[in-house]
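In structure tokens, one chain follows: the form predicted alone.
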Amino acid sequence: MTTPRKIILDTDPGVGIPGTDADDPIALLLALADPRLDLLGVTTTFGNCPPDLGARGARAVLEAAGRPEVPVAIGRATPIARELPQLLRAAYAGDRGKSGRIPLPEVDVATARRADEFIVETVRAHPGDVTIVAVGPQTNIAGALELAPDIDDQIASIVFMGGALGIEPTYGRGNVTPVAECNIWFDPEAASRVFAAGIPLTMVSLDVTNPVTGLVLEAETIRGWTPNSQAATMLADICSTYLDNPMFEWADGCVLYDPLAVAVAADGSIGTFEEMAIGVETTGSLTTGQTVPIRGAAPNLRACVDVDGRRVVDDLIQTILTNL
């Protein structure tokens, strides 16, 4: 049997919070359920909700899945080189700044582990063996690289959900601006630092995480579930919360952006990939956060350019419902 791949999941899980995506907690459930993965810990970043609230959400999912021993570390609440975007400040002043319909355990923020320190400690404990699956802004990873520059060549790889390359003409052009995807746009300097680190990168962008590829957990399927475990009940409640107040009106159901990154970490052959040279725009007045192909440069990542999303969704939901 192949040794499971050691991963850290860096995420912004809004669990039961109206107006937040369902995909982050589903990604966490998949990371726990897939036998090809060994989840060493969860680090929370801002995005769907503040990182301390995300830590409570992650803890709720871990407890529902029967894995309370998995450590959760809390990341910084702002980008590395700019203020928190006004879009997020306004959201956190409303529903996305407090717990919602799913009860969340309390987390002692004062004594909680710091995300950047946890990443450094974990990578040093397993040099060359840890993959970071980043499904939110890459602030924690950039912070870890700043804290310990020597870990650049000790991180096995990073698989991230983020960016938009315009390969898919309808959905691949940005979801927070016409050209920028939100995970990159929220902290473009962090993403730029990570892209330049020389770490093996796999990009899962909006070009494949969209309804055209079939990567949708359909509402009809969700409403037809009869949960038979605590984890399945958590999954159903998370999805139902999203259906009641979707963040994006892209499909009648949940687009599984972040779980695809976890699925790629478990099986790098599930999609079609191309080697590319990609940079992050950090100074453009209209294009900040855009992920830009660089002509003539050496590739710095492999990008997923096609996937059978319908098959991925069926497989990952079956994995969660069978193994948790």
Given for the second form:
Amino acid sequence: MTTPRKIILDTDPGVGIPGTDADDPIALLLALADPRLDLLGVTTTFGNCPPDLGARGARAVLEAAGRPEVPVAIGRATPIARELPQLLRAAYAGDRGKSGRIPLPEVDVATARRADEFIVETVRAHPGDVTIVAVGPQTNIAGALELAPDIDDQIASIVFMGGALGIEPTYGRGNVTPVAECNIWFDPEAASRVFAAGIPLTMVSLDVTNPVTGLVLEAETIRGWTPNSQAATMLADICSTYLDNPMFEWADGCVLYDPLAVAVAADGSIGTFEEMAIGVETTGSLTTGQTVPIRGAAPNLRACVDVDGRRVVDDLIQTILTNL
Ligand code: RIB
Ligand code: CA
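Having seen the form predicted alone, could you now give me the structure of the form predicted together with alpha-D-ribofuranose?
To see the whole picture, the full complex is given below, headed by that same chain.
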């Protein structure tokens, strides 16, 4: 067997928190379960919930999976160049700012590791070997590049869930604005910095993370589970919380946006990819956060443009339930 790929999962995991997406903790479970991946650590960012609450959620998932030794570092709570969007301030003042149905361990924020520092140290400890799987706003990666500009050529690659290219006409446009996907929109300057860094990038956008590709964990499947392990119980509880409080009404089930990025990191041949030159709009009053093709420019990323989502969902759930 080939050596597992070393990854850091940069994520915004709402764990059992009503009104958050279920996909980040499922991505974490997959990162732990897939033998082709070696999870070096988790860094939390804002998005579904504040990053300190996300760290508590990540710890809960790691404990349920029997992997409490995996380090968790906490990211900054605001974008790199602007205020936290009002949408998130309001959400964090309500249910998305506190633990919900699943008990979460406490985390000592004062002594916790900082996400940007963790990324820098981990990349330097394994130069050229670490892939960052980024499934939230890209604030921590931009912060790490700010802290240590020299690490850009030591990061093996970044596989990220984010953006919308308009390839899929219904879903591939935007979910937070008509043209912007939320991971990019929440911190467009950070994404712009990452897109321009010259690091090998793989984009998993809304064009493939949607019901058209079949990337949905169906409600019927979730309701039919009889969990027989702590990890399976965690998975079922996270999904049930989502079904009762769906974030987007795209499907009767959970769209597995972020797990697809982890699956692509584990196996780069599970989809069809095209090289593209893509920039991030940071100033448009109507278009901030849009991911825009740049005509005539050299490609800066590989975008996943097609995938058999149904097969990916079946395989990844099987991997989690079998290996954890
Ligand atoms: O737009 C989809 C992204 O935002 C995913 O990372 C998901 O977790 C959601 O909150
Ligand atoms: Ca996410």
